[in-house]
Structure formats: structure tokens, C-alpha cells
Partner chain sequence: MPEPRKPSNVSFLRNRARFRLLGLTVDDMIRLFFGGNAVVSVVVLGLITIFLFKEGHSFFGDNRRNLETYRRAGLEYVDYMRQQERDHTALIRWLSDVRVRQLRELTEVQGMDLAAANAALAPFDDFAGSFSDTVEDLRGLVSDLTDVASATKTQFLVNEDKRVQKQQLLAEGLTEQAEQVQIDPVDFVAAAEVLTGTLPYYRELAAAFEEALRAVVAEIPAAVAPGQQPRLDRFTQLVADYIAGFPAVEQRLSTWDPNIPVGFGEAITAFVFGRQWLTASFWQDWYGIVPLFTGSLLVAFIALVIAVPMGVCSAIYINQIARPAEQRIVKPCIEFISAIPSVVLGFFGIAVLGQTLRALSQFESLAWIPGFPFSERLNALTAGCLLALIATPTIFTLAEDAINNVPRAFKEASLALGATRLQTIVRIVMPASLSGVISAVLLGLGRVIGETMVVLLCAGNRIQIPDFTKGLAIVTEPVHTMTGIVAQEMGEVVRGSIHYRALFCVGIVLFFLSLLINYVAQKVVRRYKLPGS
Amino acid sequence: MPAADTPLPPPASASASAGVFARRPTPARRTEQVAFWFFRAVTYTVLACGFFVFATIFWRGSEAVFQAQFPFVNFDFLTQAPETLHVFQHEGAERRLGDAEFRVFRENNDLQGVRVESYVYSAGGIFPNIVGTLLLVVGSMSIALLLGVAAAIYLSEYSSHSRFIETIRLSILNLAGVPSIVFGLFGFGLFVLFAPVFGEVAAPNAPSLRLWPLDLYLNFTGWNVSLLAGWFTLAFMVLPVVITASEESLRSVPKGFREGSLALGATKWQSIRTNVLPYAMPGILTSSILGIARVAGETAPIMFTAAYVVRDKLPWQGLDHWYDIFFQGVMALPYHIYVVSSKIPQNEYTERVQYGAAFVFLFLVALVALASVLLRNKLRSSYRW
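Return the structure of the sequence above as one chain only, in the form predicted on its own.
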């Protein structure tokens, strides 16, 4: 026993107190630190690149959408159609006029000997492109959700576990990896060239099928480059994502919901419609959000099936019948961005349209996705178990 006046030993350090459990530098720990910093650097590099790209688009695109003076929003850019820009010197001042203004100016002024430089798609706005993009997104996602949810219900609720069904599931997963250009060629061959159209007479140069006893023919003449062909092509492209996500959402609903409903005498479809689908709807809407981002951003499929570089009229103008709106092509923002970025000479005037169209395009996609997120959250708060 130490004497009462013997001083106590100094307290041990934390590492010393840990004893055999203290962390000691070893080759494995040093390798782990290197791996940790590598993964961290890669993550931050990817985020920095994305931030740089989006920041550039927002900064330079906002210059085309917003302006310094009242009303601070460039409504001409958002509400007018694309035009050719004419740049020339007149009475000592540089003038930049769109095609319509230039025609009026030329009629009222003598431009003999004046050198006029013209730049296509560098004046006016992008209103037809906005309308076409929204029509393509809404129509294709409606078709994709209708077909995709129906297929998911069959695979999840009605089909049995067999090799054939597993092969179908594997095929659907593989379709998700098919390049979009292949879907574009598929849509061009099936919908643009060969889709059936009702007619009162048989088509002379295409296969026809008489609908007996009706006095009508089903002519396989295709829908041409049209809104309808673009809808179905984009819907088929995004179907694998919708089917897979919807099936997983349906499977996540507890089996007790189905069993309780069946025990009370409901049919299987009544159980699915009232006790399964409402609770799976938030997950299905999640798949729609993923689909919206892909449908809105794809350029290759609509190049062959639905998009025009220039169209003078809006989709609802100049129609003989109301249903003609489905059989005509539209302008779309992704295709417009592709054209002004790669198919026309690059100069200081085209940059305004390029960044402005990209800015509006990102804003529209975010707006549609935000609407889906809000609807999903509302449904998720309504159905809890």
C-alpha cells in the first residue's frame, strides 16, 4: 500500500488508455485512407463539373430570358417563333432586326449598297419549341404510364412464377439499355411508315385490310412525321423504366391488404383497384419522374418521328379537323438546341439562342418533375400503412 503522502502518477493519455484496442498505422489502414480520399475526390470532381455546366447555362441563359428594364422578363423570347437575324449598318448605327421587322424596314428605307449579314434562328423566340416539348412529354408519359402500369399489374398480380415470365422480365430490363437512336429507327419504321390509318378507300401502294361489315379500310400507310408517332416512340423508349418501377412499387404493398379484401368477397381486380393501386401510386409516380427527364431530353427519337426544324404554325393552327393535330409534326426544344448548336455557324448571335433555349428547357423539365414530386408527396401522405 502506498503511503498517504505519496504523489499519484500522471493520468494516462487516451491512446495509452485504449490499450490493445488503439488504432495503429498499418498498410491496410493506409490503403483505406488512400481509397477514401480517391472516392471523395472523384465525387467532388463530378459534382464540380456538373455545377460548372449548369451554372454556365443558367448564367448565360438568363441573359436571354431576363432583361434589365421593365418588365424584366423577355416575353418576346418566350412568346415568338424563331426568326432569321439580319445585321447591318444604317446611318452610322448597327441594326439587328428579325426577319419580320427587316422586311418592313427594307420597304420603308433604301438599303441599296448596304451589306446585310443574316444568321438563321438567331432572332425571335422559342414559343413553338416550348409548346411542342410540353405536348410530347405529356402525351408520351400518358401512354407510357397507361401501358406500363397495366403490364406491371399483370406481371406482379396475375402472372405465375415461370421461366417464360422471368424471360419477359429480363427482356424488359435489357430494353432499358437500348440506345435511343435505335428506338428512333424503330418508331420511324413502325409508326411513321407502317402504322394503320382508317380510310374509306384502300391505299393503292400500301397493304390494306377491309373492316367487314363496315365500309372502312385499315391502310398501313403510317402516321408520317407527326405528334402521334413521337408520342408512341418516346413512350416505348421509357416503358422499361415505368414497368420495372411500377412492379416494384406494387410488390411493396403488404400481402395482407390483398388477403383481407379477398376474404371479404372482393374479386382480384377489385382488391387491386381499391387496396393495392392507391398505395403503390407514389412509387409509380416516382417512375414517371424518371421517365419525364428522359422523354424531355431525348433528341434522336424525335428527329425521325415528330420534330421539325421550322414550322410556321402552332399545332392547333390551320387544322381542317380537330384530330389533325395528332398527325402533324412539332418543333421541340431538344431538337432546336441540337440544330442551333451543331448545324449552323457559331457566332456571337447564336449563343443567345443556344443558352436561352437550354435554360428554358431545364426550367421546364424541373417544373414538370416538381409537379410530379408534389403529387407523389400528397398521395404518400394520404395513404399510409
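From a predicted model like this one, the values you see are computed outputs, not experimental measurements. Numbering follows the first chain given and starts at 1. Take the two forms, superpose them, and find the largest set of C-alpha atoms that agree within 1.5 Å; that set is the rigid core. What changes on going to the form predicted in complex with its partner chain:
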Given for the second form:
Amino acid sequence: MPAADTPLPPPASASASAGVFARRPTPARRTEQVAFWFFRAVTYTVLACGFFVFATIFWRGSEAVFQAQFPFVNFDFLTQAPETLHVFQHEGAERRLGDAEFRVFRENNDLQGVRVESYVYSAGGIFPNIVGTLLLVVGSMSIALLLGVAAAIYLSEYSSHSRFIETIRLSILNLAGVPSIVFGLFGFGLFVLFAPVFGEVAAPNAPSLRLWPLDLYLNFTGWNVSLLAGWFTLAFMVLPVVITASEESLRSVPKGFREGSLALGATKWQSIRTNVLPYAMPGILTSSILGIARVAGETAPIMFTAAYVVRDKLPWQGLDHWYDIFFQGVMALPYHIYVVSSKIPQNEYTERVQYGAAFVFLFLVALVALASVLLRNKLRSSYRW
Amino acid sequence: MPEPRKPSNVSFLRNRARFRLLGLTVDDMIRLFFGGNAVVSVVVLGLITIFLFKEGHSFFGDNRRNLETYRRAGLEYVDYMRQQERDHTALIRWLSDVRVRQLRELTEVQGMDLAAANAALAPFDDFAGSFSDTVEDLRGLVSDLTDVASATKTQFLVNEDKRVQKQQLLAEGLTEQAEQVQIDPVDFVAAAEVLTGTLPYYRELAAAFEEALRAVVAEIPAAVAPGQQPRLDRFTQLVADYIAGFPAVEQRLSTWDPNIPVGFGEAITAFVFGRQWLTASFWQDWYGIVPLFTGSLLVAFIALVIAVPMGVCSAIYINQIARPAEQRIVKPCIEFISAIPSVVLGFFGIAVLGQTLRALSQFESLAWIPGFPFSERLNALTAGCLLALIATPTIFTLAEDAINNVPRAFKEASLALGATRLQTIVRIVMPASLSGVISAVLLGLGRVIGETMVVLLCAGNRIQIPDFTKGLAIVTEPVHTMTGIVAQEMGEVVRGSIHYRALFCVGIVLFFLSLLINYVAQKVVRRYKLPGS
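Please could you give me the other form, the form predicted in complex with its partner chain, since above is the form predicted on its own?
Shown next: the complete complex, the earlier chain at its head.
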């Protein structure tokens, strides 16, 4: 029985002279104790399961990312692109070489009759994947924040009760429950296959619109599998999270702040800009961090809208125009983890990239989530009105 | 008396002439801008619906044509006979199962050595051999007819391709080349006549088959291992039932007509109630959602069975029992679990949990658990356990909120009347927060049904309706789910094909399922709202 429980008298042992208020061991109390220990056990089992997953990934993954010698972090893993791993016996020793090294080695040595086993993606590192994930997150969060904060401002500052507002709230609520794979399908149907692209000639097999009087056409040919399609798909997916959380933080700014400003003659927008937004901003940022954790963690929506299994160039390499960066697919960490855990066997040669990628990804996401938890705790204590 | 003061300059009261564009002030425009962004959520919801339907709606038309080809080319006719053959194969499987059980009983219970046990089973083997021989003629006929029907179908499909090619050529203006594409019409009537022409032969064959079956079964040897006699008796009963089904098959074959059109309703029922999801088959593709739907439900059920007690119990503990300091630490920790990305959990399932569970199931002391031991590393249980880990924080957070919203007075009144804390929790706090807890469970269900990566990686991906006759052992079967199939097959299908459209239809089902779950959850909360909260 936990002793520090305010609404109850202290336990019998603490005050033997409490007389009639002393706790007597009754069957009811014993049942209660058993029940409470059961609840406690369940709670800590949940914690233990979660901790076990974290610990396994961190422990096994840290072997790929950290090393015993200076500089202790395996920078190769973080800065190189994935490669095929070749494993073979040579002169009595087992050799594990990445594709590039292996070619050089084969030039210089005679590998006739040597059995070489190959494992895709298992050598090198995961740099392009990290870059791709960051690009996806930054872009989609910018879009989601722009749309989401504006929508939240409308809902909390301008809207009054009406059927229209009810509809909006209802759709936000429902949008939050739509499975991410459905967002993937939707993004595929809308952005990959149908979104408009500017062109100088009309598209032959797709609807197109002439921008009169310019000599330019809007061709509804879609953006293909691209960064842009991924951004919008992910942005729409987190939109409900951002709207709900931002609205909450806007509403928590006291009414008096707005009224004081309005009474001094400021316009509605002026009072929002100067007296509401600055105080709501930290809360909005927290919400956006929550959104980031969700965006970064999702795989299903980008599977067929933005992610490539392999792309040998980094996003900014080999572009014809600067804007081509938006219309190309990227490699992304979550998709890479999916590929390396389902498409290659589980063995000692492949587990470096499997656990390593999972570790880096989990580390990034946990960092973001931790930041949001800490920020929220700090904010709760900083603003009191 | 002072003169009444003249009104001084009151310009600060006057509205300045404001900048207007199309009758809107700047403030109006700002308001409209924000309002427009709020509308985005409605627009997105609408767009999702539109685009799912845009890509998915013509599936039913395609499926109708698909089924029509199936019927007109006579595949349906052959499948009637094939079903008869399959049922016979199922009986053979029953026999070999009985043999395995007898052998086990002989060697393990009675302590015979293997050679002696096999010798004792020799009469049984003879019987099993002659039983499986009875079907040979039917099998031959089915195989011949299969060739006929699939040839017709292939020719038809080739023609369709040519027709499309011709249209494309014509559209490009290449009339000459288009004319060179020869299309030989398929004579469905003649093809069907070939099939139906075998009916008299089939009747003879079926009669002989029936006779042979009866003769063989009449001489069924008694079970060598006494414990297995009931199974053999059951077998004779099954064979009798099987034979009793022959007239129905004959009836279906004789009334079969390739020219009955396939209705639109039939195309819809084939999807909604279809028991097979079979793609890229040489014979016939089936797009039935039932195996995927049951798979999703099974996995979700396993996850909820684990997650609901865990989530609700820990919510009760944290909110009602734990000390404040404990509460401050444990609560964020549980919420933190939900930050684990599902793909990482899926990988954990493949690399660790699946192995561990399988190894655990091999222990003889755990053999009493239904479904243990199992050999498939990835199955519904593995996926269900991981999904439970995803659902628990969701259920926990929402349920904790609901419990927290119970007015303090309720609890205090109960305690003041002398109830113990447990009594207060069970009789007062839980009933008062029940609606919130139920909606938490529903939203957890929504989360689990919609989860993709864990089921894709860990559920085993076998497209089959789980075998419900196994009882609780069903949890260790590999399954496939609706979300999993979309994620797995979407990347590989031909855009615009019937398979592609079928996947969008699965997406539509998922979309409306999640809307339904959400709607019910909201309804529950609103319906059972506490007075005054």
C-alpha cells in the first residue's frame, strides 16, 4: 500500500495510537492490496516491454554505429551510401568487402574458384537515407505548419459556432483516424498520377489546361514518385495533429489579452499578431515537434509516393535545373529499414545494416519525441496566467 | 454658466477610409485566408474520397468482365468438377492424418518399433492406396477439360490485347499497321459445346466412381490403434456425405449455361464475400476481400486482447493508485513507447520476437498453450503482440484522460461513505469513465486496423482465411491483412489493371472502416457523457 496517499488516513503502523481510525487488516484490504499489486505489475510490464525493444535495438545497433577506437563513432556508416557486401575466403582469412573495394581487390588478386557470397545494401552506410528523411520531414512540416497554424487561427480566433465549423472540426477528427496507407494511396492517386505540371506543350494522354493568354499549359500528368509528392502526402497526414494541438495552445491564451488589445483600438489581426501568437508560439512549436516524430516514423505513405529503394546520387547531384530536386524520389530511412529487414536474409553479415539503420532511425525519432516531452514540461511551468 | 463645450476633434472615433479590394478590407482578407486554410481539412477528406473512388470505381466493371470470361470460356464448368476432385483430396488428407496418428499411438503408447508398426499398418495403407486410386478417371477428365477451357480463355485474352493494340495504332493514325492486326473471333459456343459434350461421359464416370468408392469403403479395415477408431468411423461418414453430394454436382453441370450474363451485383458480391484473393494465376484471378478482412480482424483481435487490459490497467494504476512522483515519471515513459516507429517494431518482430516466440513454443512444458508448438516464425501472434505494444500507449493515454475527467466529488463521496479505494475504483470511477474508456479502445482498434508496416513485416503474408475450426490455435497461423496487401502489391501492379483497381477498392474499405470506427467512438462519448462535465 503506498503510504503517501492524501485522502486516506495514514497506515496503522505509522500511528498506533490512531484508535478507531487505525487500519485493520480486513479481507477487503487484502483484496485491495492484491489488486493494486496486479495493476502495478501490469504497468511495469508495459514499461518493460517498451524498454526491451529500445534496449535491443540500441544495444545491437550501437555495434554498427560506434567503435572502440578514436573517434568512437563509425563515421563511414553515417556518411557513405549503401553498397553490396561481398563475403569470401581468401588466403585463409574471411574478407568482407564493399562493392567498390571488391572490384579493386579482384583486379589485383586472383579470385578463380573462390566462392563469393553477395548481400545487397549490407556494406557502406546510410547517408542518402538520412538526408532523404531529413528533406522529407523539413518539407512536409513546413507545409503542414503553414496550413495547420492558419487553420487553427481561424478556428480559435475567427470562427463562431455554425454548421460549417462543425463540419470542419468533424473532418479534422476523422482525418486523424484515417490509416496512413490510405494516405499513401491517396497521395499516389492525386500527387503521383494527377497533380498539375507546367509544360510548354499539351500532354498527349492526360487532361491539360491552357493558361490563356500565355503559351503555357497545365498538364495533369502527376509529379511521379518525387519529393514533392511525399511532402504533400505527409503534410496532409499530420495536418490534423498540427491543427488540434495549435488550436489548443491558441485557446489557452487568456481572453483578456485579446480584449485589452481590441479595446485599445487594434484591429483583430493586429491583436492576434501582437498579443496572441507570441504567447501561443511555444505551444505551437511543441505540437509541430510531435508532428515531426509522426512524419519521420511513417513508412506506408512514402512507399509509393516518394521513396526509392536505391538511388546512387544524392538529391542535389546531377540536376539539370535547380527545381528538379523537387521532382525526384529520395531514399528514406524508414523505407530502407523495411527493405533491409524483409528483402535480405537475417544473418551476421546483414545485421550490421539492419540494426544500424534501425538504431539511427530510432535514435533520431526518440530525440525528437524527447525534445517535445521536455519542451512541453518546460512550457507548462513557464507560462502561468 | 460655461458654454456647452463644442465637440472637439473626434477623428479618433471615426473610421478611417479603409483600403478595400473587391469590397473586402485587409482584415476581411486575412480572415478569408485563415478560413481558407481551415477548409483544407474538409477538402482533403473530400479529395481522399474522390481519388480513392476515381481509381477504384471501375474495378467492379472490370471484375464483371473478368467473371464473364470465366463463365463463357467454361472455366466455371471445369471448376465444378474440380471441386469434386478437391473434396476427394481432402478425404485422402484425412486418411493420411489418421495414419500418422495411428503410427504415433503404436510407437509412443504401445511401444512398438517402427518397422513392426508399419507392418501393422500395411492393410490400412492398401486401403488408403485403393481409395486414392478411385479418383484417377475423374482427375484425367478434369485435366483434359482444363486444357480446353484455358486454351479458350488464352485466345480470348490474346484477342483483347490485339484489340487494344489496334485501337492504339488507329489513335496514332497508323491505319495500315492497324489493319494488319488480325483478330480471330473466339467461338465461345463451340468451346462450350466441347465441354458440355463430355457430360454423358461424366455421368458414366461418376456412377463408376461412386460404385468404386462404396466398394472400397465397405472393406475399410478396423483401426490398428484402438484410440483412432472414432476418426475412421468419422471418415466413413464423410465419404457417405461426399457421395451424397454427387447429384448436386451433376445437377450443376447439366444446368450450366455459359450465356447467363454476370450481373453487376455478382461482381460486387465476388469482391465483398469472395473467399479467395488470387492474382497472377494461370487459371483464374479472384479478388475476394474476405481472407484479408478476416486476417486484419484476427490480428487486431489478438492485439486488443493484450492491449486493452494492459492499457486500461496501467491507466487506472497511474491515475488512481500511483504516487505523484511515480506518476510523473511513468506516464511520459509509457507515452514515449508510442514514439517507436512501426517499421522499427516490425524489424524487431522479424529479428527478435518471431525467433523468441518460436523457440518458446518448442518447450514441451508450454505445449498446453493452444497453437504451440508452431514452425512459422512470422504469424498472427507475432504481429498481434507488436501491435499490442503500439495500441497500449494509445489506449493508456485516452483512458487516463477519461478517468481523469471523472469529477473529484464522485470519488470523495464514495470514500467518505467508507468504501475502500478498490471499491471506489471498480464501482464509481470505472463506470463513470466507461464511455471514455470504450472510445479509447475503439480508437486503439482504429490504430491497429490501420497499421501497415508491422503486419506487412510480421504477419506471415499468407493469403488464406484462417482456419476457425482450430479453436484458439488459430492465433499462430500466418495471415495477410488489408493494409499489408496494399503496401505489398501496390508497387508492383500495372497501373490501370484490374488488380490495381482492386487494391484501391481495399483502400476504400479501409477508409470507410476507419471512418466508421471514429464515428462510433464519438457517438459513444457523446451518448454517455457525464452530466455536468
